[in-house]
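Next comes just one chain, in structure tokens: the form predicted on its own.
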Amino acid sequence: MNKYQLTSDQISSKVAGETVILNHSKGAYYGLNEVGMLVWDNLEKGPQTIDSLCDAVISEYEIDAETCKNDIDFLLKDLISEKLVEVTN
């Protein structure tokens, strides 16, 4: 099963209750919503599977597993396309 990890092209910080991410290769800033912050916080701990990320979200929010997995998959694809997250094995 694939794992996802943060790339070395980014740095992040919490500002006024939000996670702000800088892709220093592109010079672009990104912000995450509350659920995105939870996913990001877990990725900061080390490589994660989509199932482990979904478990973390389900423990905090009322959402069914299938919807959670689909939403996290969508978020991870966005983060990968911006080179903020990469797939590792």
Given for the second form:
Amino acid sequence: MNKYQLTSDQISSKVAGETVILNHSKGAYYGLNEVGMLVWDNLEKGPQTIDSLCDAVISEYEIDAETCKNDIDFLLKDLISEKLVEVTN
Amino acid sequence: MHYYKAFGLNILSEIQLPELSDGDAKSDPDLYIKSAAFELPALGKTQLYRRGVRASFGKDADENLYLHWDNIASFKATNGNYLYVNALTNDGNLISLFTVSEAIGLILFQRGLFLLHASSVQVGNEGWCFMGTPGAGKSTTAAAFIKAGCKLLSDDLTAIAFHEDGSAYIVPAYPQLKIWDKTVAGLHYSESELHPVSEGVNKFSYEPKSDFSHEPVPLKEVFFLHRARNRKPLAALSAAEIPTETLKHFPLPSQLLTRDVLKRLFLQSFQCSKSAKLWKKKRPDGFENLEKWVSECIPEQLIAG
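What would you give as the form predicted together with its partner chain, now that the form predicted on its own is on the page?
Next comes the full complex, and the chain you just saw is listed first.
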């Protein structure tokens, strides 16, 4: 199963409960919503499968597994298109 | 040879820099300022203007940084410890003015300091920093704090460094604050404590030479001043605004903002936010309100200190 990891193009910092990300090769800044931050925090620990990310979200939010997986898939695609996350095998 | 002290550096200079504090001939120089002719690499226009002259910037293969101002001077900064000045005018005051602003900024940049286009003062034991677009009132705000008994740390260029524990501090610059004639009158400065600025017709300079401390001061409050009536008078910066707002006040050519530098500034801006509170503040309307705000800040500070 594919794993997702943070790229070397990004650095992030957390302040007052908010995560701000910089893609330094592009010079672009990003913010994340609450669930996005939870996913990001898990990616910071190391490469994750979509299932492990989904488990982390389900343990904190009342959401069914299928919706959760769709939402995370959507978020990961966004993060990948901005070169903040990449797929590793 | 002249010995000076500025931005925490012992300076040995071949040219006169009367703005700076006198230095100690016995201490080893951190920075050598030399008068020399040198070749310029390809230059690009910058967003920087001083005295109506636009600066050009260049970089060579050895990471030397160059600033060129037509008919004033070219500067070459090497390794954070050599600044070469190629004067293109005989006016020593003008050479000095351009040396102690962006040119010395290149040296501080090479030494890894976090630089802001800002004025700063010492309030109690704390370093307070004021930023804003030109005309937003950086120097005027600093002048009001100084009138109320605070000490000047820097005008125009503020250098921030970090202790080993990560806490941020302001490195005092040099004893000069330039203020408009309107500010002189509005804050009731007496002209006898000021010097006229050589070519600037309507600016004066306050030069607390004997009373200027070079001791670093912890960074505690940072204000981004604005004049917008449709925004809140005081609001904390959101997390996303911390790197972007500070980046807007980067005082050197934007050509320096390569990916590694962006990364460094991003981290340093958050490092500042761990030591200091960062605010967007509407500049008080009129001198009376400015002085009222200052007087409200100062007793609070003394009680807290």
